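First, one chain by itself: the form predicted on its own, in C-alpha cells.
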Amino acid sequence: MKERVRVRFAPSPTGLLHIGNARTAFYNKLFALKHKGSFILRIEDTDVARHDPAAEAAIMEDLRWLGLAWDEGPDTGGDHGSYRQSERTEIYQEHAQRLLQGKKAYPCYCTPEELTQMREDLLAKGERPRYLGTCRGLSAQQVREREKEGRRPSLRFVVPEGATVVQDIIHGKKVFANNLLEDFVIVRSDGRPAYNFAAVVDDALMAITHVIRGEDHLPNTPRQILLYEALGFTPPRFAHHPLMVAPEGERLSKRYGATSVRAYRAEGFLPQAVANYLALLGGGISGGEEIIIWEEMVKRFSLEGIARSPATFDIGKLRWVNRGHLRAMSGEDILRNARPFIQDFPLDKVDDRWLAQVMDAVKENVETLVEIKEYLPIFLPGEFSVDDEARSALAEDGAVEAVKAMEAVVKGLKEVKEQDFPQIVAELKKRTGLKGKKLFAPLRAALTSRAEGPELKNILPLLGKQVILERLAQALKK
C-alpha cells in the first residue's frame, strides 16, 4: 500500500459508546496499526438538540480504556483540525457555495409540511415516496416570491442521471441507480450541514484514505461518491462491515446483555478481552489461537477477511475470552484492574503483595473482575462466616475426623507453605483413611465456607497458620 493510510472514527456524542460502534473503531485502529498509518477521532456534533458534552467525554474515555488511542483528535490536535464538526461551519459553507455556484446544488424552499404531503400523495398512488425536484428549476421570480414569504431554504444536491458504482473491500462491487437517490439535502434550512455532506468535506480535507464503517452506512455511500466527484475530490476506499446481531438474528439489545462499553466495564470485563472478542467477531482475524494480545491481532487482521454475513454477539464467548485473559495475567495486573470492584472491602491492613497473591489464587475460578468479590471474603478473617452449604458438608460422615486431623497437622507446622501441601494431604490420608471428596469437601467447607472455589493448596499459605486454626476450631464448635 503506497499511500499513507489514514482512517477515522467519527461518533455522534448523543449517548454512551455502543459495543457495535466500538467494533467499528477497533477495526479502524487495527487497520491503521497494520499499515503504520494514522487513526483519527472526529466528533460529529452538528445535531445540536441531541449533543451531550458528557457523552463526548465518556466516549473518549471508553475508547482510551479499550486501548483505542488516536493520533489526531479534538484533544490532541493535528494538521487537519478542527476535529469537531461544530467548529467547522465556515468550511462547510465555503464548499456548499462552490456547489451552488457550479449549479450542482440549488436552494429548496419546500416546507416540512409540503414534503410530507408530497410523500403521502405518492404513497396513495402506490409510488415510491421521494422528493420530486420541485425547486430544481425555480425561476428568479419564484425564488423571490418564496423568500418574500419568509421561507428559509435548504440546499439540495443535483443528482445526475446514470448510476453510481461502489467498490467495497468487503462487499465487492455495488451499483446504485441514481434515480433512486433523489436530490438530497446537503445543508439544512438552519445552516447546519447534513451528514453526507459534512462527512465528505471532512474526510476529503482530512486526507482519509479508507472509510471503514458499518454496513448500515452503505446506502449513504453512492451519495457521498457523487459529492466527492462534484467537489473535485478523490473518494477514499470503502469497507462496510456487517453489523452485530443477537443470537436469534435480531438487533442487539439490552435483552441480550449490556450494549454499551461502559456497561461491560461495570460488569468487570477487561479492556484487552473486550478488544480481543471484538476482533474475533466477523472473521477479520485469520485462524489460530483465540486468546490473543494486540500485537497478534494486528498481525492477523485483514479487512478482506471479514465475512459478509452478520456477526452474532455471544455474551458467553465474551466471558470465555475474558476468563482466558484473566488466567494469563499476573496477580499484580489483575489487582490493578480489580481495585474498583474490591474497594468496599477492609483492605487497609493488608499489603498489595498479599492481595496480588489472592488474585493469583482466585483467577482460575472467575470469569470477570466482579466475581472476585465472591471469593475475597475467604481470605479476610473479619469477612468469614459458615453458610448452610458448608454446614451440610461438615455434617457428612467422617467430616469431623477430617477437620480434627487437619487441625493436628497444622499445629505441628511452623508455617503453612504451598510446597508442603502434598505432605499435608499424605498425612491427612494416613490419619483418617479418607481421600478425594470425602477428605477435601469438609476441609474446604471449614476453611472457606463454601463447596467450591480456589484450590486449597493456594488458599492455605494466604490464610496462614493462625487463621487456619481459628477456622477449624470454629467449624468444630458449630
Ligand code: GLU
The other form holds:
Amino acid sequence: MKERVRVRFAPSPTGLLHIGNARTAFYNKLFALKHKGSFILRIEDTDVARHDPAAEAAIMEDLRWLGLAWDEGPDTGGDHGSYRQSERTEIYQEHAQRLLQGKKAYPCYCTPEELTQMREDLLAKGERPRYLGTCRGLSAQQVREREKEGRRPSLRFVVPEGATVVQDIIHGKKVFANNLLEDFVIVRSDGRPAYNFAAVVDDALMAITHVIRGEDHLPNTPRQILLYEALGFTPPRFAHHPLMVAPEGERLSKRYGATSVRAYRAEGFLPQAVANYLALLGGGISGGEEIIIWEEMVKRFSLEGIARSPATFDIGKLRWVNRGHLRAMSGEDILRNARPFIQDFPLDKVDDRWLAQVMDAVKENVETLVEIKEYLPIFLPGEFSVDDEARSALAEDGAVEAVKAMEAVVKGLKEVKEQDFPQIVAELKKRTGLKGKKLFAPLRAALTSRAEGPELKNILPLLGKQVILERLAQALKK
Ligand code: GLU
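The form predicted in complex with the ligand, contrasted with the form predicted on its own above:
Expanding to the full complex; the earlier chain stays at the top.
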C-alpha cells in the first residue's frame, strides 16, 4: 500500500510571514494537493526570547489569504496535536528520558561562560571552535558534585562515529562527517527542547512523510537523521529547496522592497498571482503557460523539478503575473478584491454593477489593485485636475474643433453605447478631417483630464450622455 503523504509547514512565530517562508509553505501545500495528502501547520514557539504573541495569528491569516489553508493545525485541531510546540513539553521530556536511559544523551553542566572559553581557546590554537565532549563521560560522583554546585544541566546528544548520509530529493546524496556535528544540545538547561530535537519528535509523532524546507536547514538534517535513528523512528524523505535571493544574489531584505506577504497584499497583489509567481520561481513547475490557476500548478508541480540554484526574486515578473490575473478576471471579481483599496472614494450611492463595469474598463491599465484608484476619478462626478500633458493636448491645433464635433455628435444620440463607438468615430472624422492622436488626444483630455488611461470606447458608456456633455462644455470654457 502506498503511504499517505503528510507534510508540514513549521514557522517560528517571530514576526510577519516572510515571502521566502511562504514559498516553503506553498511547496508543501502543492505537494499535499498533488498527492491527495495532508498539509499540517505546526507552530514552533519554543524560543521565548524571540516569540511575538501577535505573530501566530498574523501568519495564519496570511497563509489563508494566500490559499494555503491547512488540514491540521493549532486552530483546526487533528489527531496529532497539540500543534504548538510550547504545549508539547511533556512529550519532549519523555523522549529525552528515553535517550538518557539508553545512554544516547547525557547531561552537560558546562556554563555558557565555560563554553565560550572553550571555543576561544580552540580558536587561539587555530582549531575549529566546538564542544569537546567535556561532560560525555562524567561519573556519578562528578554529576553529584556539579548538582551540588547548583548547576542546571542541558542535555546533549551522543553523536556516534562515522558519517551520515542525507538523500535529498532536490540535492541528491550528501554525506556529512559525524565528527563535525559535535554532541549537540537537545534540551536546554531551562527544560526547553532545542529545534532539532523538537522537530524530530514532532515530525515522527505527526507521521510526516516528507520534510520540504529551505536549504538553510540542510546542515541540521544529519543531526535530525541521527536523532530519528536513536529514537527508533524511520526518517521522512527530505527536500531542501534553494533560498530566494535579491537580484544581486544577496539575501532578500527590506532593501529590495517588501519582504512580508502582508506587504505585497497591501501593495495590491492578488493572492492567486503571488502563488502563481512563487510557483514559477525557481522551477518546480514544468513548462507551458505562465499565467496559471491552482489546479494547473498542482498538475505541473514536482519536487524533482525544483532548481538547485537560488531563485532570484523579480518584482517586475510578479507585477506581470498579477496583471495577467487581473486581465483574466471579471469586473465583479476585481471589485471584490479591490474594495479595501478604493474605500476612500464616495461610493455609497454608486451602483455595484456599474462599478464592476468600471473595474472591467480599467483592468487593462493597471498591474496592481492599488493602481485602480488612479483611474477611478475619471468615472466619478466632481472636478478633476487636468494634468499637464492633457492640458497641452487641449491647446493643440484642431483640439477645439474636435471637442465641438464630439459635443454635436453626442447631442444627437439618445444614449452612448459601446457598440456605437465606431460610428461616432467615423462621424467625427467626417466632420473634422482629423484622425488618430490629433482627434483622440483632445477628446481624452476633455473627458478624462489625463493623457492616458482606459480606452475611450469603454469609458464613454460608463460616463453617459449627460456627464460627457458637461465635461466637453467645461473643457471648451477653459
Ligand atoms: N521553525 C523552523 C523555521 O522556521 C522550521 C524548520 C523546519 O521546517 O524544520 O525555520
